[in-house]
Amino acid sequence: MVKKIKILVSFGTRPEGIKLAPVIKEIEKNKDYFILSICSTGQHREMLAQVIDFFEIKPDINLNLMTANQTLSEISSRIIQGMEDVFNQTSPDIVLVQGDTTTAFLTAFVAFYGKIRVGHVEAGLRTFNKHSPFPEEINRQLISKIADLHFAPTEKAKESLLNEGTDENGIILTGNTVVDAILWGIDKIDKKPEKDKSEDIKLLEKIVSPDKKTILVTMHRRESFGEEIKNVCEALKVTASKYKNINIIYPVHLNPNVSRPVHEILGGIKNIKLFEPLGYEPFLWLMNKSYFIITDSGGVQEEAPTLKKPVLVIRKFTERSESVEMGISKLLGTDKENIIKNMRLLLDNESEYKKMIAYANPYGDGKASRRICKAMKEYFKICAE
């Protein structure tokens, strides 16, 4: 009888739901060689549950460790000591953490602690600049110096370990498990009886036009607010009153250095939708429903590709760089002229915008999961000979 490897899946925000729930699917299909253990630090409490719902995913642990206006000094410290508790409670041969947020790197600094071994999913990415993202950068450097199996989504995410000393028989190439999860669910959605419809899909049909081109915006991150998010702003303003066919849509961010400037901007122009956030089946059917996405998140910028969308990046930097290198994605920053250059440029000249079509994924083919799964396999057979 082969003694079964006992997983902690740790994930705290939306982002890691997304990208851990085909992986945790992929597990519970495997149950001869797996235990599986699911921890939610309720990091972004809210965002994370729409997730877990739609991906019917059932925590045997929630920290619920999410306080009004937190800041990342006092998150962190709530992690650490309540991850520690889950270890002992759980006792995991391995933990797995997904990507670059406080939850994932201090999951896995408090299993080093531990002597638990970690493995790290979306690993490599990188920008080189530890300001940009903030703090996710230094999150996913200090992950990878700590992390036993590192799941690298692309060849440069690999390149980028290997130019950093990892040992390359700890580093499998999968893809990105954001590829599994968008084919997941898109299916769901289009299986989904007329009648059961989510009632926020029920209004974006009503705002979503067949005659009007509809472009999706989210911004979010904490090196954009101020000034930059204001520049955008008035970018989409202008944009707004010069094109009046078309829809702007922006699910805004409830964090008050976000919201404040947006309404106060953007509020009241008719042809901009103003939402509070989304869950994730409406944000998925409005992705796939929109003309082309402006977007500061590095999660879209993955999800685009496989719904085929054009992708106006609005940040200095980003560590998703293969789909700017293949043409699909533009890396914009913040400036008001060159966002608005570039909007009418994918308005205007249908050439231009058909050029940014995805002609194949530089994110995955839909695998990614049973991948880590068979490494995971791999890596303990390995270790018990």
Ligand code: UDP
Contents of the next structure:
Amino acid sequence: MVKKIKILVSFGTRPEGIKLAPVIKEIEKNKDYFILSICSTGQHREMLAQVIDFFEIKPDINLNLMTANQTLSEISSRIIQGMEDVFNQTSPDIVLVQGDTTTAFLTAFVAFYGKIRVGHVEAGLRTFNKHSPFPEEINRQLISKIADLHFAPTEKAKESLLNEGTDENGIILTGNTVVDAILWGIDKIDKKPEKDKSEDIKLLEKIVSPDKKTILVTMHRRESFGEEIKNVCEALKVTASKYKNINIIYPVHLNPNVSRPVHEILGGIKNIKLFEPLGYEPFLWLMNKSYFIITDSGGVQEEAPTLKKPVLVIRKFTERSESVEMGISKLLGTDKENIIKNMRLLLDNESEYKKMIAYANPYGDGKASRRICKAMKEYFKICAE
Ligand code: UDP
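Instead of the form predicted alone shown above, give the structure for the form predicted together with this ligand, please.
The next block holds the full complex; its first chain is the one shown before.
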């Protein structure tokens, strides 16, 4: 009988929950090899709760660390203390963290203090600009210094890790688990009987009409606060007034640095619909129905190619450059005229539009979670020998 591997999966925010959900499901399928504990730090509360619900995940430990208006230093000190207690309670052989959040970095950091192995899901993404995205670029670089297993989503991510001197034996090319999550999610939505359909989807069905092109917008990054958000909103306003046959649907982040200017500039415009952030289920449904997407989100840049939607990226730098290089997305920055020009191009020029959706998905094939579990089994076998 093989000794089972004790795995702790830790997350705290919506994107981590989404991208770790399929890994958790895969670990659960491998009960003969793994003993799983799930910890949520609760760095985000409501947004994460919807994800946990949708993916039917049951955290064993919930640290509930979110408080109103806490600074990065305040949440950091609470995560450090909280995770030390969690490691003492669970004593895992390995902890899995995802991406680049403060939860992910500090979980890895405390694991290092406890000499516990770390597996990093979505390793090797880089902008090489320490302030953008902030604080994520530094979080993920530091996790790479600590991790034992680096699950790289793309060749490019693997290359970045190798260039930084990471041990090649610890890097496993897996694809991004976001693709696994989206395929699982779309299947779940499609199979739901009409009577169980979410209220938000029913509401969106009334707005999304086949004779109007739906443009989905999301924007939430710290480095976009101020003039950048205003520029994007002005570009949306100009385009909405020129094209009456479009609907711009924008779930607005609750941070007042975002919601205040967005509501000031875009409130009351007939073909712009402002919502509160949507749960993952209605958001997925909406992405799937949209004509194209405008976003500064990292996860959405990876999700859109799975659903064959062009993306206009309203950031100056992106660590998801694979889709930009292939022409699936365009990195626009936040210049108002440039955004207007590129929205027009997609709305007016069908061949430009088709060019942007003619490619295979650079971010994965839906089997990343399986590769991660297989790699952990092999790693622990090697470690035992
Ligand atoms: N998302 C969501 N509801 C929304 C906006 C985004 O469920 O109203 C999902 C989206 O599908 C993606 C994730 O949240 O998987 C991205 O999270 P976010 O943009 O907060 O973070 P990032 O990916 O930039 O780290």
